[in-house]
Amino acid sequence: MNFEIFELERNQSLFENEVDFNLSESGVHPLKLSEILTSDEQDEILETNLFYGYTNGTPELRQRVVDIYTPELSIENVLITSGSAEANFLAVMTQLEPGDEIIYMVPNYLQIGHLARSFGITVKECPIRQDLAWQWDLDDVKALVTPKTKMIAVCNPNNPTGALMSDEVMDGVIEIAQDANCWLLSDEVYRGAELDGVECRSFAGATDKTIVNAGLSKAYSLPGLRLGWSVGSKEYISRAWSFHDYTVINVAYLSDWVASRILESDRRKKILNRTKDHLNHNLNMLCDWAKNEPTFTITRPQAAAITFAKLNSPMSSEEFVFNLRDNYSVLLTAGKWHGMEGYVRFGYGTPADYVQGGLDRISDFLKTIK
């Protein structure tokens, strides 16, 4: 089997601790845990023994992350993973086989994308529209749909446009999964990310056959912990976990152990806030700085730490990427990367200070190439 390679992450891996600025960064500035754990929790914390703990998670945490969605759920509904990327993983792995169709959303993070096709499974991109203020038009999807068509999955809130789903577009895919009985997969790693710190709707319980995933790498600021978690039916969580045993069997009991307090609900609502007011002060300088770089057009998100600037230049995206990077030491991510080529992506979640160092790095750049 002959595995697409991640561009994505195999060329932020190699560049993203050599530059002097990483705006390739997609979540927002990581917090200490001295900054999210009491004294007497940092104490015992130091006191606890490492166990292997719940292969599924604990009881404790499933059911913090059940209060996150609907009351309808049970900690049956939920596997904890080693971050949303094991959760996507298991995904296609369980329900999707060679020879099976998947719609799947562009511009994207593209994991799904690329390891579909890796294991022989055909993947029929359908793009969101800029012109829709980055939305699907439903008759785009619906042409899609064939007899083979397994699965059916989004990015909401969107990487790397911001953007959020519509509720008319919501309930459009949610019945033309149901028409074609198929899985829908919904990536809400970046759902508590929202600018005007509203929550945005989950597809969690949607219908019998949704999946939703996440976890605390990007709205919760805390990506080393490497947590996620899966939202579905009984049936999918238990076929889920017999493959969760293949891969790490478990989380890290220290990770479970943070997660399962950080998520209690008015700490968890602390965590959010700080990362809407921190987003929204980084995005309007970011803003601010681009109305004088015709060179780019961005269109303002709804929600996460980026956004998918326009490139306005004959250079690939990738081209513009490198030189920026090889030449000025500013990483950003190529739109091809995401399934989209003239775009780049902008990650604005780090210290402003930081942000603002990158941003002159990249208009000293684009005085040499107007």
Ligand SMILES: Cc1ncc(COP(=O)(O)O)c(C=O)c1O
Given for the second form:
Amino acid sequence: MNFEIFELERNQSLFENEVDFNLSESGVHPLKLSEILTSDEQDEILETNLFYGYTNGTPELRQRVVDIYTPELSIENVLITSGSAEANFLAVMTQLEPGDEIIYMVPNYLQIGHLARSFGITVKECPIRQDLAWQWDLDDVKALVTPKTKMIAVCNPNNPTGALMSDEVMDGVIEIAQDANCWLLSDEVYRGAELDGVECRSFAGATDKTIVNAGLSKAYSLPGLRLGWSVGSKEYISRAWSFHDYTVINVAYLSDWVASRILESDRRKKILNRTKDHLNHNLNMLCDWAKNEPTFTITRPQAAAITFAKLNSPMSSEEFVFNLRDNYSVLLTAGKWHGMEGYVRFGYGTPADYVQGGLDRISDFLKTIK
Ligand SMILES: Cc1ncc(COP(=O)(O)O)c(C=O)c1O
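Now that we've seen the form predicted alone, could you pull up the form predicted in complex with the ligand?
Starting with the chain above, the whole complex follows.
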């Protein structure tokens, strides 16, 4: 098997801890346990036996995940995974076979696309369009359906654009998936990080063959817990769990324990409010800065700590990003690594002065290429 390089993750893994200003992150600056647990809970955690726990996630945590979605679901519709990354991996591994086709939204995080192609699956990329405010033209999606279509995979809120799918497009996608009798895989790891504070509609439960993956890394500012989940039919969850025996067995018991507390209704709301306030503040700052930098055209995102800026420069996205990284010690991500050339992604979720420091360095770089 010839595995494709996951360019986005590789470039981040190699350089995110080396640069002075890492603006390649798509999440909000991480929280500390001392900020989110009471002192009684902190004491309790020190006295907790570190069991394996439940390999599919504790019933308590799975119930908290159910509470985020629709009451029609039960804990048997949930599998706790090691980040949404594992949840995505399981969806591809359990449902697709060489020769199958998937319709894949781009630009994207590309984990699913790289992985599927590596497994011999045909990936038909379907771009969302900036001239449609980063929506799909449903005719483009329909045109890609064939008898071999086994899955439509979307990312909503979208990484890297921060766009939300409109109701009309969501309804259309559900209809197309039903007509094709195929899986609908929705990566919703940025749900909860909407700039207007209103959680967007989820695909959870949309069809019997819908899989929704999410986790605590982005909107909840807790990537270090490595805590994600998959929501789907009982049959799907049971099959994914049986593959999860081979991947990580289960999530660290401590992460499950902390996540069960984080997802208590009031605490969850408090964390998501913090996310919203922080993102609004930093996005205003970024947009003010961008007004004086014609090298970028920024469409204001609706969610997540990211925006995908059109690069008004003859440089390729990688040339731009490598130059900036090597000469000014700032890391952005290149449109190429998201499946769309001509753009770069800014992450603005880190503390405001840090983001501003990175932007100042980018201004210095831009002066040299004008
Ligand atoms: C769209 C998307 N899905 C999944 C992941 C993986 O996140 P995690 O495994 O931390 O939940 C990322 C990380 O950036 C992402 O952007």
